[in-house]
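Only one chain is given next, in structure tokens, and it is the form predicted on its own.
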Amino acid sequence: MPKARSHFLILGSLVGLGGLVVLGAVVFFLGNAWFGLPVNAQAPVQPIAFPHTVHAGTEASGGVGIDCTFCHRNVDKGPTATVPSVQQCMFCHSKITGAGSASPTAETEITKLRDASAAGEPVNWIRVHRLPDHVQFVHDVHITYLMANPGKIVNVTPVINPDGTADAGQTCSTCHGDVAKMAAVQQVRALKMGDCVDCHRQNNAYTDCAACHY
């Protein structure tokens, strides 16, 4: 056999080999992408133990009711649904300091979060969910839709207004799960590519790319 045609066909069985392993990096993350688990099956320690159960939970069942909007301001007016800052959560925290609470820990979590603000400094929270970032997710569409069509709420029973609309906070179990219920806060919903798609098409919502990838 010629050289020529002997090296031709040794890189030929390369660049064969090194589609194959192309090929197959491409149908793991588009397979991995429709139906990976979620990001963060368990929920991480944060700076500072934040109950949910006490701030958002309802009264009977020892919380002290606080809507979801209270503290995630934006996410009923933008994309995003932010955090709180440590001003804000000093707002009501500047007068209760935990002490004489039924939780042992509730006087010394707090302690953190006065210590930070005295010291001007953020409380470093670990995020719970996070999509990749060439995905766009708008939080105020998918909120103001759920807010007029309260039947596609999932996960909790919502309060129905006379007009027949949910109030916001009433909206984010959807996605997030009763975080009313969860003392620490973990991913419940897989937010993978097919479980939005498919969310889109039962809501007969955009399903083309440009959708989410912009």
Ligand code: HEC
Second form
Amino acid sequence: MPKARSHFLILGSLVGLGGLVVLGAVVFFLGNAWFGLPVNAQAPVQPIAFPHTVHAGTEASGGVGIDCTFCHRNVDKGPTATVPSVQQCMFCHSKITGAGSASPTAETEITKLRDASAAGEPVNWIRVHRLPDHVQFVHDVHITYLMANPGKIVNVTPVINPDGTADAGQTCSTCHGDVAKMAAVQQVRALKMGDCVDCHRQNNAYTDCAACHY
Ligand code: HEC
Ligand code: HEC
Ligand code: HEC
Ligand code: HEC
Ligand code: HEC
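Show the other one: the form predicted in complex with this ligand, since we just had the form predicted on its own.
Full complex below, order starting with the chain above.
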């Protein structure tokens, strides 16, 4: 075999091998994007042990019964839900110190909040849900859709109001589970590409790549 030709063959098989490796990587990343497990299937430890049970839980279950949208103010108005500032917490916690609470952790944890407020520092909450930067997600569109189609809301009881309508705060469980019953928020739904696309297909929403990718 002429030397040049054998070089060509070696080069060819190297390119082939490289191609296989690249293909393997693509299959891996796509498989992971479609079927991978949620990033935070376990609740991360937060700088302040903030219990949704106490704040968002119903009064009947011993909670304060604050609506999700009171704290996540932007959730039905734009893409991001937003987490409340220290000032928003101090609306109540300038008076509620946790002293004498039946909960053994209340005073220590609320003190951390009041200290941050006095120092003018934010609380650096650790993100539970986080999509990669190349994916775009918008909250308001989903919430409006679920409010208009309360039958699509899942993961919580009672699902909707007695008259058949749903408030913005009653739609969240569809993707986040029953947060009002979580002492620490953890991710419960995959929210991977396969999950998003399946729901879009079932509800006649866009499935073209540009709908979700920049
Ligand atoms: C509408 C009023 C209200 C707002 C707003 C509010 N809280 Fe509370 N919070 C309460 C009440 C009531 C309790 C129960 C206090 C008790 O057990 O004595 C509480 C309890 C707590 C506890 C103690 C829980 C425990 O039992 O260990 C922490 C920590 C806490 N809040 C943090 C926050 C943070 C952080 C924010 C802002 C994101 C916030 N709260 C906003 C009313 C509020
Ligand atoms: C008193 C204010 C308050 C209320 C009411 C509240 N939240 Fe939150 N929420 C927070 C704070 C503070 C965090 C950040 C700390 C954490 O993750 O627990 C948070 C975090 C979250 C997260 C995780 C965000 C992430 O990092 O991915 C979700 C999801 C969430 N809340 C949903 C809800 C839902 C649904 C309700 C209503 C059932 C609700 N919240 C009611 C204050 C509140
Ligand atoms: C259709 C699914 C879906 C619904 C419905 C939904 N979320 Fe989310 N939520 C997500 C996804 C996906 C992310 C991660 C977004 C990202 O990383 O860009 C997220 C992130 C968040 C975050 C943290 C980041 C941020 O946007 O500030 C909070 C807080 C949150 N959601 C609260 C809520 C609340 C409250 C509701 C109901 C009023 C709600 N979500 C309804 C899918 C949903
Ligand atoms: C519960 C079902 C459901 C899930 C889960 C869901 N979506 Fe959607 N999404 C919809 C529906 C329905 C619409 C169309 C709403 C309308 O136009 O009224 C939509 C619209 C959107 C839009 C807006 C398109 C536009 O410009 O109007 C984006 C972006 C989007 N979804 C991204 C995502 C991503 C990313 C995920 C996964 C993290 C996701 N969605 C999960 C049902 C869902
Ligand atoms: C309904 C929303 C949605 C649509 C439509 C969609 N994607 Fe995705 N895609 C996602 C989400 C969400 C992720 C991130 C999954 C994860 O957490 O890794 C993703 C991840 C990916 C990744 C993996 C990148 C990585 O870092 O692992 C590729 C490649 C991709 N998408 C390509 C496409 C192509 C090509 C199309 C059109 C045929 C498409 N997507 C349509 C939501 C969508």
